[in-house]
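First, one chain by itself: the form predicted alone, in structure tokens.
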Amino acid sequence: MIEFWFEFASTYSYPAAMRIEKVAGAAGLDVVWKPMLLGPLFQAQQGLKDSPFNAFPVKGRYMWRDLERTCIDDGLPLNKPAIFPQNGLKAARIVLALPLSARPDFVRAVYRANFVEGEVISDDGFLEGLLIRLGHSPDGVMARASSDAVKAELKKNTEEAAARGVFGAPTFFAPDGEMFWGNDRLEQAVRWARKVKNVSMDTKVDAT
């Protein structure tokens, strides 16, 4: 098992979301998809009310070129969104309102909409249309996404991320709590998680 903590506004979470199941699956690991909000973390930890890539333009210019190179390497399309960062609050709540098995496809579709298709991912019409395209009843999902329980779960995720030392996305956690930050650390995180899994299995064998 490997935990994937992501935020829909996060640029590097886009390529990570598109490839994590393949990378983790090849290592025999399941993926736990954990949406969170970076805004509260940035404000609490760094005093920022905007993305660091906007607050520090030189960093932002580098990031967009680096993301372009990364997507070329991974065979992924990329179109810089007109709005950055986009508000992913509603989409994150929808993730938590969906069954576990349906979450990966929805997450990937939202990332494509944000970083390829130029959609406004906070728009209710877009989100409802996406749910229909993926075979879900939009009324039911949107109602669950607006419930107090889902709102509380997303808030809890964000608070848990902060408590565990998360400061950006994507972030990965191995079963032993080891944290890895960044799309370029995905393979390392998977190797670590697989090692932990194998050690755990060996320990169980020895105990019997």
The other form holds:
Protein chains: 2
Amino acid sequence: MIEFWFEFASTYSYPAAMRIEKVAGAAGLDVVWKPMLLGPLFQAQQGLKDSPFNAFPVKGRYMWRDLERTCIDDGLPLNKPAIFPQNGLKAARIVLALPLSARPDFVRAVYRANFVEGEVISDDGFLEGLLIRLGHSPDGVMARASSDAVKAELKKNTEEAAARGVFGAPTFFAPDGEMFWGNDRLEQAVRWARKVKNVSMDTKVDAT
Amino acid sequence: MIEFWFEFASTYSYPAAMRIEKVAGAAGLDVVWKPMLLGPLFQAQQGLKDSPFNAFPVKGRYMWRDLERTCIDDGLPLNKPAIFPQNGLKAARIVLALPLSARPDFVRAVYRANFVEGEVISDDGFLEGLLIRLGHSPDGVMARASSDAVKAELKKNTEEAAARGVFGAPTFFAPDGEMFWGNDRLEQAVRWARKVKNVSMDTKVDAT
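Please give the other form, namely the form predicted together with another copy of the chain, since only the form predicted alone has been shown so far.
Complete assembly follows, chain above in first position.
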């Protein structure tokens, strides 16, 4: 198992979301998809009210170029969105309103909408249309997504991320709690998670 | 050719300095060693008066753990320095006071002193002792290092870095000006620099 903590506004979470099942799957690991909100973390930890890539344009210019190179290497399309960062609150709540098995396809579709297709991912019409395309009943899902239970779960995720030392996305956790930040740490995180898993299996064998 | 822009206080510049000649050399590339100061860049670009790893402890905690993993993977020793960030001004000026061929050994020795041996790298006695160990005449080098010409050259380096979009270290530039930030981008930067070089050589061949 490897935990994948993401935020829909996060640029490097896009390539990570697109490739994590392949990279983790090749190592025999399941992915646990954990949506969170970065805004509260940026504000509490760094006093930022905007993306660091907007607050510090020199970092933003580099990030967009670096992301472009990363996407070319991964064979992924990329179109810089007109709005950045987009508000991913509703989409993150919808993730939690969907069955576990339906979440990866929805997450990838929202990242494509944000970073390729130029959609406004906070728009109810867009989100309902996407749910229909993916075979879901939009009314039921949208109602669950705005329930107190789902709102509380997303808030809890974000608080848990802060408590565990998350400060950006994507962030990966191995089962022993080891944390890895950044799309460029995915392979290392998967190696670590596999090593931990194998040690744990060896221990079980020894214990019988 | 690949340009390696570094600052002696920069943690990730340590593993980069230790491996860049091997990685670049395997691709047939020379390394151009470019000392700079990050303090003025952090202040001008982000309003920071300290390392971001001190200003934002949640990022600092992760960085030290991530650096530890990187050093283990690279077979490099690491001892977290008591002082962080250390003042690398004098050491950076000494780099520019040394002949080109002597710079890499001096740079690596200062990084080891900072991140392994617990030395105070701004201390004159330490710097003179290191110069002696490396076979230099400390008086002559120290005098050149505090000359107006060398002071101006380091200032110019730092201004050039800012003008070219540098915001952290290590930063690598390929001959076409393509910029790569971070020890974890070294291999990509070297691939890019080699590709640019080969294109340039092809063009020359075509032109004859």
